[in-house]
Amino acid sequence: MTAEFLSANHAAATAAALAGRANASARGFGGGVYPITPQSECIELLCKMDFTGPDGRSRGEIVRVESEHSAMAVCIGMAQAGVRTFTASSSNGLAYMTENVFAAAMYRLPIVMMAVNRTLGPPWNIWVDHGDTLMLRDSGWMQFYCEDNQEVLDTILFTYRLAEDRRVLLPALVCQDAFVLSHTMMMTEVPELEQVERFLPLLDLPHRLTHEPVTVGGMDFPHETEIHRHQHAAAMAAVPAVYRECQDAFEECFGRRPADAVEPYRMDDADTVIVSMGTMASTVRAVIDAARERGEKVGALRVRMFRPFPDAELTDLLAGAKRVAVLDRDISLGKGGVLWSELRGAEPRDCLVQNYVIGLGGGDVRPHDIQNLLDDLRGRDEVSAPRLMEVAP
């Protein structure tokens, strides 16, 4: 294990390359890539990586293509051949890729994609907003939202094991906030290849293509589609249990334990709770600490795994809450924040749950912004429509 000064983009590329090298004695590693700000430096580094196998032959190929749609198409083709695959994208690139994002999940391919969360345009905006990946919440991909650079690296490695488990066989989307993480340098622990090889079994895709003729993507009749969707739903339902097994294996190999699907903070006696995703969780914790010093019973929950949605964990953790603020760095127009709308139903009876849409378009969310909405929550007698909070430029 070495400590390196990495951006989250470079952390993602480093993890993908390690996962690829760990599969060198099987069918290797590859993916299709297309640049888009603020993801570009991830694939720029990945394209420079060496994937020479133990036999001296190249065991990896990164294909530069003309569009994001083609990037995922390359991943689909490689994954169907049993190759460990990776790509990265962001914002409008993800929107252009969407048709093949759905196809990858329906083919049950364990592709891992890193997404740098960026505001969808036009008007064009290159700063953070979770709406780009949340628009894919019904695509059949697992989704994970990271808080720091170390978590980005760890989650890339973690999701390969999770996605390739035969009880799951689903693609995984690993999300990080644009510029807050993607271009921020932090000391990051990078494991040795031998550790990664112990953690990641060689990929042996049960339905990979061989020399035997087979039809892929043919026409389904209604009942066949029902069966496929039931199988897909069952795979998603299996994820939480397999996730916990992967946590144990990761801790054994690397000496640190990945966060739970929902990460609690100072929740033991909390009657007021702030729920968030991504890097805002760090700012929320600072506000919680200050409130605790004033004697307030305030806690926080960070949602790390968004798909499958952790309803059971949220229900348990919110059992004692009286007031809940759900922070969304996204908006579903005509409804409100996506995290808030998904969380509804997990809160206890007679709990006041208020949605705050904040930091849209990448505005800096500072401690006083969190304190303002906490003050608003404490002064409420009833829930209102989702509040769109403005943050100072």
Given for the second form:
Amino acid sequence: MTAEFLSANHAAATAAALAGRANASARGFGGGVYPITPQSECIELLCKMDFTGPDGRSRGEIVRVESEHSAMAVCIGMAQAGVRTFTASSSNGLAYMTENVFAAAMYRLPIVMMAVNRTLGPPWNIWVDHGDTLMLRDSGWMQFYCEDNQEVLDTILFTYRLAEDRRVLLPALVCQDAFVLSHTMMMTEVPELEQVERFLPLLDLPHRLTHEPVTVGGMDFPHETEIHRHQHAAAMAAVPAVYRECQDAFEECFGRRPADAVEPYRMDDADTVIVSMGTMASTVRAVIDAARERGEKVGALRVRMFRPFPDAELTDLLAGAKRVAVLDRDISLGKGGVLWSELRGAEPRDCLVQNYVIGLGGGDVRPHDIQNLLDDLRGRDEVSAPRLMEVAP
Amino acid sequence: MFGLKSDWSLELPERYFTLEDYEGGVARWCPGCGDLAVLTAVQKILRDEQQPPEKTVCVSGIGCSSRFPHYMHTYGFHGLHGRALPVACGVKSRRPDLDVWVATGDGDCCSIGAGHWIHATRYNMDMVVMLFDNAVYGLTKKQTSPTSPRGLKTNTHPMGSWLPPLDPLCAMLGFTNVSFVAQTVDWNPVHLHATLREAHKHRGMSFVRILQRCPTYTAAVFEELQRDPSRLLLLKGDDNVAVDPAVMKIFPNQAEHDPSDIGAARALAETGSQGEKVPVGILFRDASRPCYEDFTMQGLGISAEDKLAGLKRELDKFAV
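Previous: the form predicted on its own; requested now: the form predicted together with the partner chain:
Full complex below, order starting with the chain above.
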């Protein structure tokens, strides 16, 4: 294990390459790649890497394709051949890729994709907003939102094991905030290849192209689609248990434990709770610390795994809550924050849950912005429609 | 036109337009970028032809050159990556009175938008398509594009690009219903202006590939062509780009070329794609190729009475 000064883009590429090399003695590593700001540095680093084995044979292939749609299509083809696959994208690139994103999940291929969360355009904006990956909420992929560069690296390794588990066999999307993480360098622990090899079993995809010719895809009649969806839903339902097994294995191999699907902070006696995703959670924690010093019973939850949605964990953690603020760096137009609308129902009876849509388009969410909404929450007698907050430019 | 005629037959007072009337925001391309020359050429053509800004639309996709509409004081549409052509087709199909210019790059047109490129050529709507070809993805900071020359070291091919580049002229001259194909260079403003003017005059989709210097990422790619004009082949003739004899002297290699001869055009494009005798001028022009608008505008001049009479005639066929 070495400590390196890495941006989250490079942390993601480093993790993907390690996972890929750990599959060298099976069917190798690869993916289709296409640049888009603010993700390009991730795929550029992969393009600079050499995946030639000691015998001179290629153990990996990074295909530089002409669009995001093709990038995912290449991953689908490679994954079907049994290869451990990776790609990365962002924002409108994900929007263009969407048809194949759904297809990858329907084919039940354990592809891992890193997404840098960036505002959807037009008008064009390159800063953070979670709306791009939340657009893929119903795509059948697992989704994880990271808070720092170490978590990006760890989660990519972690999700390969989770995605490739035969009880799951689903693709995974690992999300990180544009520029706040993608272009910010942090000291990051990079594991040795032997550790990764110990953590990640060789990929043995049961439905890969092998000696029995079959055609995947094809036509479903309604009852067959029902069966396929039921299987897909069952795989999602299996995730929480496999997730916990992966946490144990990760801790054993790397000496640190990945966070739970929902990460609690100072929740012991908290009656007021702030729920968020991504890097806003760090700012929230600073506000919670200040409020605790004033004797206020406040705590925070960070939703790390968004799909499958951790309903049971949230229900347990919010059992003692009287007031909950849900922060959304996204907006489902015509409804409100996506996290808020998903979380509703996990709160106990008589708990006030207010949605705050904040930091859209990459607005800098600072501690006083969080404090303002905490004050708003405390002063409420009843909930209102989602509040669209403005942060200072 | 389904009742839209009132939009496009709006009567406007006569005015005289100066270059300033076409100038939008201050261009923020890199110093020395070839896009600046194209911007000036287009503004001059519009001024020379006194084209009202409100009757002009510039459509682009994504990339450095796709900032073009921001710098024009006309209608502008900064669209999605690769989608400039279908958006332009949408505008033109319902507003055939508008003068449509498309600014697209080697990434936008030949890579992510290549599917639309083939079909827009076949639709052959009346518009000018300017391919700003700098042989690299510039906006995302130096990745290989389909037109990057073999061996070009980029952030996605650090050891050098290994595939032969796509040649947009060869591709265009193979597409069904192609009607106008030309090539010019950004560093010869007279030829650039004259070529775009010819493209503008042509009725149908006029495709102009502009060899466009990128001083930041591919300075060396066009340097040789720029410094050694003997690498270029000026196409001349009665039906080709006419430039001042003093400008023609710059080109040591000149050839008579009849743009109606698609076989000769393909041969010129093929030779140019090998880096020898890169043709500049009009390779192909055929004004008789059908335009999409020829079909959709049928019946526009028919009066309501005539339409009603026609309808009655048809219904009468079912009379018992």
